[in-house]
Structures are given as C-alpha cells and as structure tokens.
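Below sits a lone chain in structure tokens, taken as the form predicted on its own.
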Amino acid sequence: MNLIDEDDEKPTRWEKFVEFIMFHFRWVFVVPFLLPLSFLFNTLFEIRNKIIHAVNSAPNAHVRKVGFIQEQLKEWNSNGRKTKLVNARPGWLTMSFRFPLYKENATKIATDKLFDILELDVEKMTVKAEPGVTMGQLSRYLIPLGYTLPVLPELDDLTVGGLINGCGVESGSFKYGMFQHICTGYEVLMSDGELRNIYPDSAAKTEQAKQDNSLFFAIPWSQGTICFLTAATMRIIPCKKYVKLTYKKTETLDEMCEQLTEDSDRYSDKVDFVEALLFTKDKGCIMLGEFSEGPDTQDEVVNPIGRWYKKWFYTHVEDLINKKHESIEYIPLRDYYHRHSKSIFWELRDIVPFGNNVLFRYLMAWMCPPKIAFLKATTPNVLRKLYDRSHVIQDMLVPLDTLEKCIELFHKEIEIYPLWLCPFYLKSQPGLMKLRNATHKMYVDVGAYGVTAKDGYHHERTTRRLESFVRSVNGFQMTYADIYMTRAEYAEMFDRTLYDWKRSTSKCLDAFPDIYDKICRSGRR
C-alpha cells in the first residue's frame, strides 16, 4: 500500500554524482561555517541565562510572554476560528528530520519565546520551566546547586516542550518511566485563551479539577493538538558530582538481551543509570552508572568525557571493551548526562568525517556540535533526497522481552550500528501510550541513526514492517520519525480513547490538527 505520493524513481549517474559529493564533502562548509555559528549562539544564550537567573526577570516576563498569546488567540477566535492553530516556531528549529507541511495554512501563534527557567522550589523538589527551555540549560543550572531531574535525556537541545508533547527517555528511565512521569503539573492555554494549570491529582473535588486531571494524562505525545503548553513543573532530586560507570562487554545477542534484563531492575539501590550499545549484532556493551563523589583511590580512572579534546563516547566504549570485559571509570555527572551530544549520538560521523580524530578534536572540536537546527536549515534538497531514501532516524519502544527479537528485524532490515538500548519502565496510566495488558512493565528503546547500506532497504515499506512488528507486541514508535502507519494502524498503537475525548470536549477539533495529520509522512516532508 503506498500512503502517500513519491517518485521512487531512481536517480541518474549525475544525481548520484551530486549526492556523493554533497553528502562526503558537507563538512567543507560545516567547519568553517556552522562550527563557529553554533559555538557564537551557544555562548551568547549562556550569557543571556546567567543574566536573567541573576536578576530573577523570569517569573515576571513569563506573565508578560502568556498574555501576548493569550491576545494572539483571543484574536483567532474573534475572527471565526477559521483556520488551525499552530506554533510559530520555524520548521528548522525542530528536533525532528523533517519539516511541517501541516504549517503551510495554519494560524502560527508565536510560543517561541518561552524558554526561561522560572522557578525551583527545594522544598517541593520541583522545577518550574518554560517549555522552550533545552537540557542543557537544566543539567547547567541545576547540578552546581546539587539537584538533577530523575529524568534527564542526553542531546543539550531537546527542550521540554518536545519531550512532553513527544517523548523523551535516558538511562535514568528504567527507575523513573518517561520525561513526562517526571512531571507534576502542566500551565496550559486552551484553544479560548482560557489559562490553566492541572495536576495528575486523583482526589479532585470539582468537576472542572476532574477535567483537568483527565487532560494532564492526554496532553503527553499529543503533539500540542490540545493545547498550548507554556510551563511545566518537574521532579528533582538530590544529586552527586560523579557518575561511578561500569562498562560489562557482552559477546552474543542471547547474553546482550539476559544481561540487560537482569540489569534492569527498577528495585536496586546499587544502580541509578542503565543503558547499552550495541556495535554488531553480537558485540555490545552494557553500562551501569551510579552517583559517586568521586573515586576512593588514586587508582580510579576519573575520565572528564565532556571535554573538547576526548573521544567521541560511543567510539571509546568500543575501544573499552576490546581491550577489557568489564571496565570502571570516575565521569564528572553533567558529562555523563551529555555523552552523546559532542557527537550527537554518532550522526556526525556522516557529516564531519574526521572529527574524531585527534588532530580535530584538540584544534577544532571546542566548537562542536554543530547545532541540530542549523544543519537542518542549511542541508540542500538534494542531500535531502538522499536522506529520504536512506537515512534512518527512528525509535522502537517495545517490551523489553521481546528485544532479541527487534534486534534480529533491525538487522535484517536497516543492519546500522550502533544500536542504542535504553530500558525504561513503563505504568499503565491513560493517555495515548496506555499499557492494554498489564499493570506495569519494563520497555526498551531501540534507536537507530544513521545511513543505511543494506540492500532492499526502501524506507517506506522497510518501516512499515517495523511498525507491523512494534504493534504486533504491543510497542509504541516516538512520532518525532518518519510515520508510514495507516490512520487505523495508528490508532491500534495508541490508545487514542482519551485524547479523541479531550479533543472534543475542550474545542480542539476547529481549532487544532489532528495528532495523526501532524506526525504522518505526508504532513512531514
């Protein structure tokens, strides 16, 4: 069945001539071009938050920043609610590959400049932030206070908008569920202007606290098809400097999957992080990472990855377990957490070549990553093109017993390594990702990045199959990625009985798109 209308035409000898050279030599101008942008943001927007956290503005322009939304939207219904509500936010800024067709007729209301922290509230052990607000603004200012959240993913730009209204899983989530079970409360502005602020509190008196307690399980993966999202509240919890990371080489597949189950119990004191990587269908890591003050003995190898000049992670876990089965090393905490951002997981390996060698990373790597948001704005249409057929960005989350079996179908069909691995416990709760079957259980997320070689691979029918095989064991596919599921294929992966309820009881369905036209494949390109 073909969803959607492409020309899977094959590219002429001069078009392949283009894209090699496009995708080989990109490098030429994100060096001298984009390191140097990024690196210039990066430290003008620190400044800018030390600046605001200094004299506390925050609290106040947030009010401010609500009530110009709040007139955009009291404007939008003055004029007949005749088009759909969208953000402002340029495609180009977004986490996902792809960019929203779905914008193109839509009223944009301008969010895009809620990203302040606002509050932190130590006797709550609560964070209060803006949904613009990324990562690695949070790991920066709350860890030198002594705090961290339970939940925290790796990449600096993820934001906490797009970790709620998506999803968003680290190795901290086989202890504490996805971003969103981290959060206690969402302020909100519905498709009227109206503002609020809801709780997951079961023991609502009101009908209107009631209603409110039903829309704080729909709005997470939603994709803001609900409502406006302009703050959270978020756990923290105490924190220490170091990360104690113990690295346990596995050799089989069979042993990989055993390993990482026994390893993810949720009940142990001894463990605070779990994750693994695998770099062939056999070889692969498992790591266990523990809050430390620090190493005990001068013996212990403290190891300060986040630094400019080290290896990129993922290639120096390899060059661990060649050497050792199992290793300890000493990680300073908010380099733990941002492991894969100097490398972005290892996609950078496509577009800078190099940059793992050592002459790069000593002399230039300072500079690195490259933004996300300015790669996307700056690939050309016919890198696009080549992306389109063969590059692969998506994330299965299935039950984590039925993970060799995922790993033999990623093989057989995409076969890019490495394979990320991160369990993460999931409870049943309403919403769109509501367990059917069991009161609880332990997923795994499965995520492939990358270029694929593998003869056959087409990307749709490709994932289709993988989506077959994610719903056929009750797993959910993160809708950041390339969707090629039918709109009922969609709705037996998720549960959509309280988000189609909310929708039409909050006055969403004149005023937002439905999650589906947003996510799917022709609503992205």
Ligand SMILES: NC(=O)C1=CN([C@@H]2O[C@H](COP(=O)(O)OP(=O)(O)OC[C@H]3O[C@@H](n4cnc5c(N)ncnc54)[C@H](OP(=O)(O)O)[C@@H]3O)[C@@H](O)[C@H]2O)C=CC1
Second form
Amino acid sequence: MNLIDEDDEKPTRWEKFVEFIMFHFRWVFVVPFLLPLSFLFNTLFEIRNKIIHAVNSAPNAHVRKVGFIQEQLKEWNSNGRKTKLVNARPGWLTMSFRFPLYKENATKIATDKLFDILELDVEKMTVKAEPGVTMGQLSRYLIPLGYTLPVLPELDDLTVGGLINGCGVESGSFKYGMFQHICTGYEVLMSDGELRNIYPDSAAKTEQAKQDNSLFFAIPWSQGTICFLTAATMRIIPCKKYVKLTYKKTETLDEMCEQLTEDSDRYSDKVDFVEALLFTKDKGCIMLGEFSEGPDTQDEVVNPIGRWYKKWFYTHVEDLINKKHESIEYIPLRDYYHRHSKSIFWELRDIVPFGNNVLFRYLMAWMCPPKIAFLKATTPNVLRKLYDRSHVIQDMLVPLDTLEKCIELFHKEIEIYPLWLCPFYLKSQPGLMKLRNATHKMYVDVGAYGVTAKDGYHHERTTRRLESFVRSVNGFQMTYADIYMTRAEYAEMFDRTLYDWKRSTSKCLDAFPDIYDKICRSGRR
Ligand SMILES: Cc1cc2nc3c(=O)[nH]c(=O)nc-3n(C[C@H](O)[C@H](O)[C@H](O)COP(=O)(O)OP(=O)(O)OC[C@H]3O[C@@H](n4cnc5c(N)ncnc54)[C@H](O)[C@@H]3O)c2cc1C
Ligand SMILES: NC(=O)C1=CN([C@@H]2O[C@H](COP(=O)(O)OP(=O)(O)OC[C@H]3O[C@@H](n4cnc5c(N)ncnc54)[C@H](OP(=O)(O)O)[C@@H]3O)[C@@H](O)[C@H]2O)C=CC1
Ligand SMILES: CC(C)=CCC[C@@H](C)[C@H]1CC[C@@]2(C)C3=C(CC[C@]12C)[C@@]1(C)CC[C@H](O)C(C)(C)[C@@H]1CC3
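Since the one above is the form predicted on its own, can you give the form predicted in complex with the ligand too?
Every component of the complex follows; first up is the chain already shown.
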C-alpha cells in the first residue's frame, strides 16, 4: 500500500487562495444557475412520469428496452467478449463523490434507459420497478395510494439499481433490514444475453432453481459485476398520512448508546422508524417515528418540514432539543422520508452558507435543493482537491453493541458533527454481507459527512484506521465512499465465497470487472 506523504500534498499559497474563493463563493454559481436548472429538470421529469403512468406505456417500453440491451450483449459476445461490461450510467449522475475510472475503456450497457415503475400488485403487496427508478419517484407514486416501501432511503435521487447492487439503509431498517432485504425478485440479464427472473427459494429442487436461488443472494453489494439488473420487485406495506415523531434528547454518549439499543426493538408495534443524530460527542437526539393518521387534538403540532420555507431538518432537531428534553410532532409522511434531502444531510451548508437563513428560505428555497448530479458535474478540480484533504464522507456499518467504541474512534480521528446513526437489522444470509457467528444482529450505520479540522487527519491513513476498526468488529464499509482497504482486507470484511463461485460459474470472469477494481480508490477519480 502506497501511503502518500502529507508534505507531497501541501497546496501552494495560490492554490489555497483559489480554493478559498471557490469554496466560499460556490453559491454565486449554484444559486442563480443550478437551482433554477434543478427545479426545471425535476418539474419536467415529474410531468413526464405522470404522462407515462397515465398512458401505462412503461411495461411495453420495458420489453423493448430490455430487448435493446440483449442486442448490445449479443453484439459484444459476437465481437469476442474483448472488453469488460459496465452500466452506461455516467459518473456525474451517481450518488458518490467520485467518478468511475473503470468505465473508461469498458463497453457501456444501456441500463440507464430503464427508469420507470412497472407494476403495483396490491394483492401480493409488491411493486416492480426498473433499476433507474429513484426513491423520489417511488415515494411520490406509492404514498398517495396508501403504500410505501418498508425501507425508503432518504435522498430523492438514489436509484433502485444502485441501492441493490450497492446497498441502502434508512430509519425503517431497524425493523426490515437493508434495501436488499425488502426485495423479493430480480429480473437480470447475464453476460451472454440470457434473461432470468430470480427469487429466493430455500426449497429449490431443480438445478436451475438452485442456481437462481444462490444468484439472488449474490447480487446485493456486487456493484453490477455478476449480471445486469433490469427490474426488481420490492415489498410494499400500507402506510398512513403522517409520522408521529418523538424527539428524545440524550446528554451523554453512554445514554445515547444505551437508549438507542433499547429503542431499536424491531418487535415494537409502537415504533416504525428509528434514527439518531449526535451534535457533539455527548449531546444527541433519538427520533422514534410511528405511522399516524394525524393529531388527535388541536394542541398537537403538525410540522410539514418538507415545505420550502421550513428550516433544514437537522437544525430544527438541534433547536428542539436545546429547548425541551422531549417533544412530539406530526410530520407528513413524504416530508419525513426526504427529511435530509433539502439540506443534502448537512452538506448544503458548505455550498450555500446562507441556505438556512429565513429570508433565503422564503424567497428562493422553493427551488432547493440543487440536484446532486448537477453539483457533481460542475465541481471544479480545485474544490475536489480541497475535499480530498479535509472532507470526510463515510458510512461505517458496525454492530450496535460496538457503537460507543466506534463513536469514540470517530471523535478521536475526525470529530465531525452531526453524526448520523441509523440502526438496522441484519439477518444471516449467504452473500457478500455475511454475518459471522450469529443468525441475526442489530447493526448501526455511523455516517460522517463534512469538513474535519482534526489535527493529523489524512484522508488515506485516517480512513485506513477507521476501516481497520470496522473489520475488527465484523462491520462493513459502504462502497459508495472512498475505500483504501487492500484486496485482502476487502476480502476479510466481505465474504467472497458465494460471489466468487457465482462469477466463476456464470461466465462473469471475462465479462465484468472484479468487484474490488470497482470500489477501490484507484478505480475512481
Ligand atoms: C470453488 C467453489 C465451488 C462451489 N460449488 C458450489 C456448489 O456446487 N453448490 C453450491 O450450492 N455452492 C457452491 N459453492 C458456493 C459456496 O459453497 C456457497 O457460497 C455456499 O453455498 C453459500 O454459503 P453460505 O455459507 O454463504 O450460505 P449457506 O447459509 O450455507 O447457504 C447455502 C444455500 O442455501 C441458500 N440459503 C441460505 N440462507 C437462505 C435463506 N435465508 N433463504 C433462502 N435461501 C437461503 C443459499 O442461497 C445457498 O444456496 C462453491 C464455492 C466455491 C468457491
Ligand atoms: N441511505 C442510503 O443508504 C444511501 C446510500 N448511498 C449509496 O449510493 C449508491 C446508490 O447510488 P446510485 O446513484 O443510485 O447508484 P450508482 O449508479 O452509484 O450504482 C451503484 C453500483 O450499482 C451498480 N448498478 C447500478 N444499477 C445497476 C444495474 N441496473 N445492474 C447492475 N448494476 C447496477 C453500479 O454499477 P456501475 O459501476 O457499472 O455503474 C454501481 O457499481 C449505493 O452504493 C448506496 O450505498 C448513498 C446515499 C445514501
Ligand atoms: C447512508 C447515507 C445516508 C449516506 C448519505 C451519503 C450522502 C451524504 C453523500 C452521497 C453523495 C455525496 C457523497 C455527495 C456530496 C456530499 C455527500 C453525499 C451527498 C457532494 C454534494 C459534496 C460536494 C461535492 O462538490 C459534490 C457535489 C461532488 C458531492 C456529490 C456527492
């Protein structure tokens, strides 16, 4: 492993000056240009989706689009399978800080044209969607009909395909697990162009059914290196109009860890969502949500936090716990799900520093947030270097009983607040995210997003120390983030047994890059 010396990276005074200007005045470009563009794009896309839904053209178009991808794969086969296959989705559209380098000389397969909801089956309680469908599309479609996904990750632009082939967690995860755990079937295209519909079948008898069963478990986290997903069927559950959200202040780290463990009871009928924010090492807030039809009395507070003039959610939470130890609010369901979208968790404060100012909110915030993809496409290189040196974007998934140790380490190494804490239930299943020595366990996602001023921070060395801790407690690192593990360390964190077997028996080795080459830091710019 090549650890770069910090001195090699010290910017010149001129570079520092340019960085300073770009960082503090990025809003000069973002507010007048990117905000209106984002608003226009979202509005047009929403109108387009409504029309497609009204004329119900998606299922027929799906057959055509899948046929086109099959043609692409057949052509690649007849040309001698010379290059590696990747999804055509351009790097600037994806929900990660980096651009993929591994796509440069690869054959790009047009899964990015698949972005429609295909079918809602209220008898089986499932929804079938193409992989490019976003969480924003699904919540807009399902909630007015009285349904929701049991796990619906917060950022509007996260896609079904990305959340399955990567991973996804959200505040419903303490009950239902990760995004992959709410999936009941996948439609996939193998590298030879064969279309397969696969689903979990523990009683599989025939050889084909056994193959399909194990393929089903190999796909999550595989980053599109086994097959192409062309549709996924997900469970839905009935929902109500509001979430009754209880905010509970915690005053010590001990209290946070104990209380969060106690509250993450997946068998509780009274709790449907659990999430926590830590504002300092000691001060935090646990938020427990319950589906609700709305307030029973007029004294109870309804807070439509998604409206444009409302404060950024995490700042609202901090204000609340500064005033009261415990409070309750009723939040419209869709506003609740996308509570971190408006402020892009807490990233927008660096991009539009006055974005939470009351005047800005009333006058301009109806166009917010800027689309992450547009921000990404227009991030200048100087800023990327600055982010490299001092910005941390990491999600570490660790067993809940190691949370205290994990937070102590995050505090020692990066000291970024707020910290996002999201418990999730992990059951033992074959695949990359294999749980060792347990049939099930409560995990927690510790998310750190922001600028660190910690002395001695070095993006590679510090991240490697965090990774090493996560491996030592049998945890996992989210793969959209910068990963500095070696190939062997990656294989220690993730169980490659099923993955390698599926790849060697499903004609993947010459067709797709190895997963490590997609997720390692050198595979991304
Ligand atoms: C060289 C090589 C050859 C291999 N050959 C074979 C082979 O011939 N046949 C084979 O099956 N594997 C084979 N494997 C793969 C390896 O044995 C599998 O990874 C193993 O079956 C899965 O192990 P596990 O402990 O992760 O899952 P296990 O928990 O042992 O699961 C085994 C089977 O049960 C299914 N299963 C487990 N949990 C669930 C659940 N909750 N719901 C539904 N289904 C479930 C899995 O899909 C899998 O098919 C091979 C691997 C290598 C490296
Ligand atoms: N709350 C949460 O859980 C959050 C999760 N995230 C992370 O963001 C990522 C999702 O972002 P998003 O932009 O939606 O996805 P991406 O385009 O980043 O895709 C993620 C991975 O999935 C692969 N993939 C995507 N679609 C398909 C498909 N149809 N068939 C096969 N492979 C596919 C991609 O392959 P390829 O490299 O070939 O394009 C890529 O390796 C996930 O990794 C997730 O963990 C981010 C924010 C929040
Ligand atoms: C599991 C959970 C909840 C993960 C949340 C991850 C988000 C905080 C990440 C995903 C994409 C992400 C890395 C991104 C950025 C911030 C952190 C984000 C939003 C930003 C907007 C920071 C500013 C950058 O200039 C740039 C625009 C490139 C990126 C884009 C992606």
